[in-house]
Each structure stands twice: as structure tokens, then as C-alpha cells.
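The data below hold one chain only, encoded as C-alpha cells and taken in the form predicted alone.
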Amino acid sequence: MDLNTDKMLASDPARKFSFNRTISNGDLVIVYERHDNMKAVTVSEGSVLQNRFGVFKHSEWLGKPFGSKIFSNKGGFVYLLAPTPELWTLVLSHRTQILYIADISFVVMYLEIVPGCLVLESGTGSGSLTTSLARAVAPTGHVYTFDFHEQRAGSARDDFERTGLSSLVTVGVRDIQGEGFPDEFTGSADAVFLDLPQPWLAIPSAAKMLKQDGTLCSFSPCIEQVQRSCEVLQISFTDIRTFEVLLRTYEVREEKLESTQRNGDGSNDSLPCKRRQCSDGGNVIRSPISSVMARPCGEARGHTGYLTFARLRCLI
């Protein structure tokens, strides 16, 4: 591949993706407060950390496993977690907008996207799904990921080598609706993976890029650009399918609810409880008790976008 030309942003082959069990100084560690506020640190032995359950030295952090429970000088507590995709894509910096969990794992099983594939994508955006298409291709595949603004796929790759994926994605600048693919990806891709705002116009690069009976996934948001890109697809692709993801997330706790209990001789219980005088002379006892309760939350994800995927028809 033309380097120079296509403006690739070459990955550095040394890392891997992968991490230790342990934490070590410069590792990338994802900060678990609660499940709706967490954030990447880089480990540093003489910085701090300071959040409103106080300060947490990074040098306590070094060998101890991903997954520790971590004090603070008051008492509290965080949880350092190991920056898996999963928790990646609810903590990166959002420069796009970004695919979220429940359409990432949709288009890596419809892409049918495993170790050793080669994947195309357009464009890299944030680079939440790169991420999975990533360690979904480990360690023997590769994801060659596209963006046209050069600063935003310059901060794509920043994000790759500090989570360990420079061996496994290579960045490159390039105007995909415009030009299309590279040449010199034709007839290798196992799948395309398409998030533009006009895709139909890299639909036929998509399937000259192919190999025989390779899938193609394209996102958008709005219906049109569904219907436009299906008129498309129908030249070179069969099985077009178009789905939506809707999502919806249960919060589960634990809370106290009041137990009754009728005790007819009047007797004291040991628990604490509240007593109220029945018409024939008995106590009806109420208890504490705590039990685990799974409610809806109260701010669930809509409407992301529609992910059309599409096979290529065999010329044989």
C-alpha cells in the first residue's frame, strides 16, 4: 500500500493488545467510582488522584491485580478495572458521535467478524467500534480504519497505542465517499464495516474491496439514508437486512421493605419493629427485612441509529 499517498498513519507493531494482570507504572487503568462515573488514568508512580472520596496515591496502585478495590486517605474507595473495549467505549473522549455496546456486538456477530479477519472501516470517528473490531480480529487479523479530517484520525491512533491496539489497527486519511478504498485492498476484506453520511457512494468500493460472500454493515441515523443505500446495495449484494438496536438497562439494588407479622400473645420481638393494635387484641409486627429489587433506569438509551448488513452475491 501507497503510504505516502493514502496518508497512513502507521501502527507501531510492537504493541499488543493485551494487558497484565498487575498494574505497572505507565499502564492504562480504567477508575470505577460507580457505573455511570469512571475514567482512564495512566498510571504515574508520584501523581495522585482526587475525587470526592479523596486521594488516592498512584504509587499503592503498582502490583496490585486489575480488579483491586483502592482506599483513599478518608476512607473511600474506587475500583481499578482493566481498559477493556466495553468500558473503552463509556470512557473515551467523544469527538463523533460514537457506537455503544448493545450495536457494537450486533455488528461484530453480523459481520461474522473473527480472529485473523481483515476489516475495512469508514470512518473511524472516536473509534469505539474500531476498538472491538479489534480485539475481534486478535491476533492474527488486522482493521484498516479510514477517516477524511486528519487531526481527528491523528487522535484515533493516540487512542489505539495507549490501549494497546497499534499492532492490530492502522489509521489512514482518506475521503473514502470520494475516492473510495485503496486499491490495493481489492478482493481481501472479509467485512466493511460503512459510518458515512452519504455510504451509497462507497457502496461500490465496498464490494470490489471484498472477498467472495463478504459482509458489509452500514450505520446511520436517519431512515433515508437507509433506503437510499438499499437501492444501492441491491446491485452487487443479497440478504440486505436492516435492523434497530433498542436497549433497556435495569438497575439493580438492594432496599429494605416492611415485613408483617401477626404475634397474638403480645410478646417483645428482638428486632427492631413498629406494632400496630388489631380489633381482637393481637399485635400485627412489622419487620425490616432488605431484599434485591431490578427496576427499569430512569434515563434509557433510544434511538441510536439503523444498521443495514448486506452479503456480496457470488459471480460464481
Ligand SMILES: C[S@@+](CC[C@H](N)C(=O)[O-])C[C@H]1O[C@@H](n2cnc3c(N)ncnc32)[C@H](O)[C@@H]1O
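Numbering follows the first chain given and starts at 1. So that the term is clear: the rigid core is the largest set of C-alpha atoms that superpose within 1.5 Å between two forms. None of these values were measured; they are calculated from a predicted model. What changes on going to the form predicted in complex with the named molecule:
- Relative to the superposed core, E45 shifts its CA atom by less than 2 Å between the two forms.
- Core-superposed comparison between the two forms: the CA of E33 stays below a 2 Å shift.
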Given for the second form:
Amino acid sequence: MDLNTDKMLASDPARKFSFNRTISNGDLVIVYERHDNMKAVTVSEGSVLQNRFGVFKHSEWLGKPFGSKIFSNKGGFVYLLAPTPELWTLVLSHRTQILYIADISFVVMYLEIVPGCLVLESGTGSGSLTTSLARAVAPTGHVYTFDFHEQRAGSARDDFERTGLSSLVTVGVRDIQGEGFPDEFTGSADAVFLDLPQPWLAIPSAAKMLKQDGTLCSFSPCIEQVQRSCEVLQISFTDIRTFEVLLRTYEVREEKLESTQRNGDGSNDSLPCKRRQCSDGGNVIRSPISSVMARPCGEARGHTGYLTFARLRCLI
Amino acid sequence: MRESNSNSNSGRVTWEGCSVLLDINDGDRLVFARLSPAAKLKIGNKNCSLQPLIGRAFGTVFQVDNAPEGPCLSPAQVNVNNAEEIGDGQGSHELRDKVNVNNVEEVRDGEVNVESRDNRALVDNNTAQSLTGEDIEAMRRQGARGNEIIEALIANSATFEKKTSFSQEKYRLKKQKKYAPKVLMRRPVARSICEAYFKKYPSKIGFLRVDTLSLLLSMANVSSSSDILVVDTVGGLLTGAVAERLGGTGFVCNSYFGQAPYSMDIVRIFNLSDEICKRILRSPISDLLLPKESSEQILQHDVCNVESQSNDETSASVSMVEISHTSENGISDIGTENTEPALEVRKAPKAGERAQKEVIDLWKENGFSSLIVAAPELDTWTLVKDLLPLLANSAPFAIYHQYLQPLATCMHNLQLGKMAIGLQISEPWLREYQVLPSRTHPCMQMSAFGGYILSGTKICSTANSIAPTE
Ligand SMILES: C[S@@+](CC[C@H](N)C(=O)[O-])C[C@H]1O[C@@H](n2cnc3c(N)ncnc32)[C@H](O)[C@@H]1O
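In place of the form predicted alone, the structure of the form predicted in complex with the named molecule is requested.
Now the complete complex, all chains and molecules, led by this one.
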């Protein structure tokens, strides 16, 4: 891979978000059509991007700033954005179920992950969470993530290469439920994250890996998994708490609403847009009132999983 | 003694001058304190020195013991049954395994969970307890520890045996809180500070819930080496949380309208290293908005102002602060009260220096990496309209508000002005669960509201895109 390309994190301060940062060959860009339609593209001079809006030549992107609107041969347009872990979660290829922004944000905060931390994770899955863990530990920490599925681990490794996180993440192939985390990490992890079918099998090993007062989180879709995990957690953890976190999104619209107020009585006619309407004409005309309104979107994710957090008990 | 660490996270053991969050009886009382040999905390009716907390691991639980010189905090045994075995084997895994073995049994017992008793025979007539307050005082004088008093209370309770195991547990807990209060020493980090304020004094942090704060940080892509523009009227919680994530790289620019910066008291509660504190700068928004050339004179003109500002409470070298609260009627309040320093302990690191011309110029040239606003008092749209042009192209932003309408208006105007894409208003929802064998259910109490966030990505301004007026 070209070392000189723009990646997700600014290891070189000169390459971070900037007015002057322009797109060059080999860069990873997020092609934005709509908020629910984005795609990751690695810029390669001879290539084209084709979608319902037409054909876009990569060569025309070079030298343009990130955040630019670019046009196709047919006059359709897309935006080219700089990748972030949030955008990456929306565009990555789903090889497994993944974690989304609400769970991810809460996990990073609740595990108290900050730059310099050593974090253990299993399974890697599609690397959606791993990407945010890497951002949180940068520039001096490290994420060691394990999946027993060799091909998945390989694809995740390729993705971290592509997003420029390779120096922060190491992917290992290992059966964490069967063998636990590698002994070399004993007592050295600041935080451990588990997204496994039978997390309770990995919890004793996680306890062994953690520093004192270190944090653990286990993500499970089913309450039975949580129940079993909590029983095992009692043994060496404290501050055991289970949460569910969801997001409700809102649509915003400007709507014209018809006023039902009687005209001509003039008494409590205080709406500004109505006044404007009637300023030149002598008679008040009944006119729609325009207002910006918000309401929750009709569909939402109703469940992702339960997040169980715990803290390694301090033995005095 | 561990002095301010270059990495805030390595501070897992307290030091003199270190800030701690003391969690008394599982959150009944939450106290932020700075450790010094002279610092004292009143627990129940006893005044305890915080000296024994220095040099201890975060996560340690303390109990109040009666020492000959008076009440004294000492590390509590983790588990009464295992206390003897544990000794001083700090972090020893063999010992931990031993503990495990014992507890596995307990868990299994719990699993059986067959309840043979119920409360049909219980009559609550206040005569069940034969120990009097005087008896208990007498025990105390003879040096009885809290746990011994609790055992005596149980032994002298006529009804304890008849209670269901669930109510027995409740009884024990109630007595423990009164006669053997537990003090858990927590690390003051974004999570614990936000939760403590949200629980005890939410108005001070604009009702910003911890999941909402966590979303602000990720939606604004807070990552090492970035320059984050912040408008924080939530006491400095946001500024501190961003600085913690930057870990001594990049900058947080805490910006403000007018002459006086907003309070950043909460920043001092974090144990931020000097390296991290240096990365927290303040700037009036007017300076940021000035064209690059003219800023020179203004900043020079303001030099004396800078001087006087370095005397404000945040950048002053506070020697000892105990942020405590009163807990009358069980309602606790986290407030700030500067106790008179008995000893000059250690200079608290400086945070919030006025941003100098060079760095402001750099921001103007490159743009900020992202913007986070948590300023419920300020008009969202006018604020965002002013600040968005200061962001680099493709930079994300996240705006918090307790009310939906200002964000809806702002979003609508950003759309009309074609200033940003990926615009979304989200409202986080957080529910906690009680997980117990055969008794798992959502917690009875929950926070019904954590605020709203408007997020999006700034796009390149095209010459002909005009922002709507208003
Ligand atoms: C749901 S995915 C994780 C998704 C991930 N959290 C993300 O956000 O992309 C679960 C992963 O765990 C892996 N896994 C299952 N059992 C495992 C085991 N015993 N050891 C290691 N990995 C395992 C699976 O191969 C799968 O990739």
C-alpha cells in the first residue's frame, strides 16, 4: 500500500482534516449519495465509479478537497468524504452482524478507553467495533483482536490495512472460548470486549488478562447469554451492570399548515408570516403558516444486544 | 508516589494531590475530593482523614474503623469469607483463583434459588430488635467493627430468621449502610464524572447523559492529533472529556462569546496530566472569526486581558480542592467548595490558557477537525452558522440540546444553505437491567431523557451556495 495516502487517523499531523487536504491517488474516500447510501472507494487513477447517477472518473477527483461535490458524465452528483470510523461502520462489508454507533460509543466510554490503553477483543467479526477501539487507543495504545474464523480474520486485517489502522490493531486467529486469550497479556489489559456466542466461557480468561480495576464488556443479543455471563462475572468482578442502548432518529420538515384562525377580528393575530401577507393588502387573507417540524422516524432498530459491563474486583 | 502521569490512564494508583471520586454506599453519596494528608471527609457523624487513600489502587473499597486516634478509613476486605486467604496478594492470580473456587459454590447455591419462606408471618411492630442505640454505642466504644455490629443486630432481631432471603439481604444492606458505610474510590474519568453529575446535579452539566456524551465524542470523530472546536456551557465536562480522548495530542479549543469564558470547573476533577492540560486552550469566538491579518492587533491589545484571565479559577494553581457536597435528607448535591488549603500540596496543572496567535492562525489556515456544541443557552442556528466555516472540509460536527426545536431549525437551515450533509437528529435511549437468577427485568427507574444530538458533515462551500438569512 502507498504510505503517502490519506487514511482514517492522522498519525502525521500534517495529514489530518484540513481545508487544504486534497484527494490523491490511493486515498480511501467515502462516496456519499444519500445518508443511507454510501460506499468506500479507494481512488485509483484509471478507474471509474458507476452508479445510478452515471459514470464518475477517479482521475477527476484528484486534487479536489475532501467534502467536494463531484459530477458524473450525466450531471448527477455525489460527495467525496474523508473516512471516519462512523462512516466506515456504514460502508464496511458485513461478514457478520456488527455493532453500530450507539453501542460502539457507549462501549468505548464505559470501558474508559483512552489513548495508550491496551484492549483485547473477541470476536473480531467485521471489525466495526475494532475500528473505533483503534481510534480511542491511538496513538500509543494497541488493540489485539481475535477471531477463530481464519478467513474473517484475514478480511479484517485487509480492512485495517485499507483504513490505515494496521499499526494500532493486531488480528489473531484463536478460539477464545476454548483457549482464552494468550498468556502474554496476563495482567496487562486495560479493557476487554467480548462479542461471542458463549461469553461466559471466555470471562475467566478475561479476568486474568485485566489490570486491577480494569473493565470488561460483553455484548449479547439474548438475555439468556447475559444471565449466564453475569453468574460467572460475580466470581471476580464487581460493578456489574447491564444496559440496552438505542437511538431514535427524527425527520425534520418544513410544512405549510392552514390557519384556522378567523380573519378580520384582528385581536390575537400575532403570527408574523400572516402579518407579512397582509401588510400591503387591506384585507387579511387566510394563508398557510409555514413551520419547521420534527417527528421520530417511523422505523428504527428495536434491539441490538445487551451490554454487560463489569470491573475487575480489587484485591487489597 | 506517582506524580502526574504522561498518560492519564496509567494512573491506577492514587498519589498525593490526585483527584478521586468517592462513592459512599453504592452511590448514595458521591464526593469528588483531592487527596492530601490534611483532607477530611465526614461520613455519617465521623470525620475521617483521606490520608489512608493515598497510594492505594483505584477500585479499592474502604470502611470506617475505630482507631485509638479516632475514626479512620481502612481498606475493606473484599469478601468477608475470603478475607483471611487474600492477605496482601495484590493482583495475584493464584489467589484470585482461590477466591473463585469459593465463590463458584455461592453462585451455584444462588442458582438453586428455592425459596421456602415467605413473609406471611411477618409482623412489623418495631419491637423486633432488642439491641438499643446505647447497646450499639457501647459496642463501638469497645472497638467493635461495623460488621460485628451488623451481626449482633441480626442475632438480636426476632424477625430476621422469618424473612425471605431477599428481605434478609435487604435488611443486611440497610444496616451495613448505617453501621459499616463503604467508600469505593473510583477513578474520575469522563464516564464516572458524567454519571455522578447526572445523578446528583444534572443541571450543572445541562442534563447531558453519559450515553449522549459518548455519542458526541464519536460523532465528532474525536481522535488523537485532531483540533476540536468546543462550545461548552456544561461546566467543562465536554472539554475534559475531549481532552481525555486526545491524550495530550491535538487541541481542544474551548471557545466563548463575549469577554468572560464559561466555567470549566469540572476539568479540574479529571486527573489530566500536564501534557493533556496544555492541550486545552481557550479563545473568544470573536478572535477565531477575525480574518487572519487583523487578528494580530486584537490579540496584542488583549495581552493584559490574558494576564488577568490566568488568575481565574481554572488556570490558577489550585493547591487543594475538595469538591464535596452536603447530603442532608439523603439528597446529595455535588457542589464546589474550596476548602482552605492546610498545606500546599501540589500545583494543579494549568488548563485553559488563552490560545496564542500562532495556534489561532494555524486553525484558521487548516480549519478545525470537528465541532462539538453543548450550550443549551445559546441559539443553535446562529452559533452553528458562525462556527461551521471554521471547520475543515469534510469535518464532522455534533450539537447537543435538551430541546428538539432549536436543532430542527438548525438542521433545516443547514439543508437549505447546503452547508452540510449526512444531517441527522438522534435521541439516545438507555435502559438498565437487573440481572439476577429468575429475577431479571428492566430496572424500575430509568432516565427517560438524555437530550438530542444534531450531527452531520461539513461540505466544501461552493461559491454560489448562500446560507439562508435569519
Ligand atoms: C457478531 S461477530 C462480532 C462483530 C463485531 N463486534 C463487529 O462489530 O464487527 C462474532 C464473531 O465471533 C467469532 N467467534 C465465535 N466464536 C468464537 C470463538 N470461540 N473464538 C473466537 N472467535 C469466535 C465469529 O467468528 C464472529 O466473527
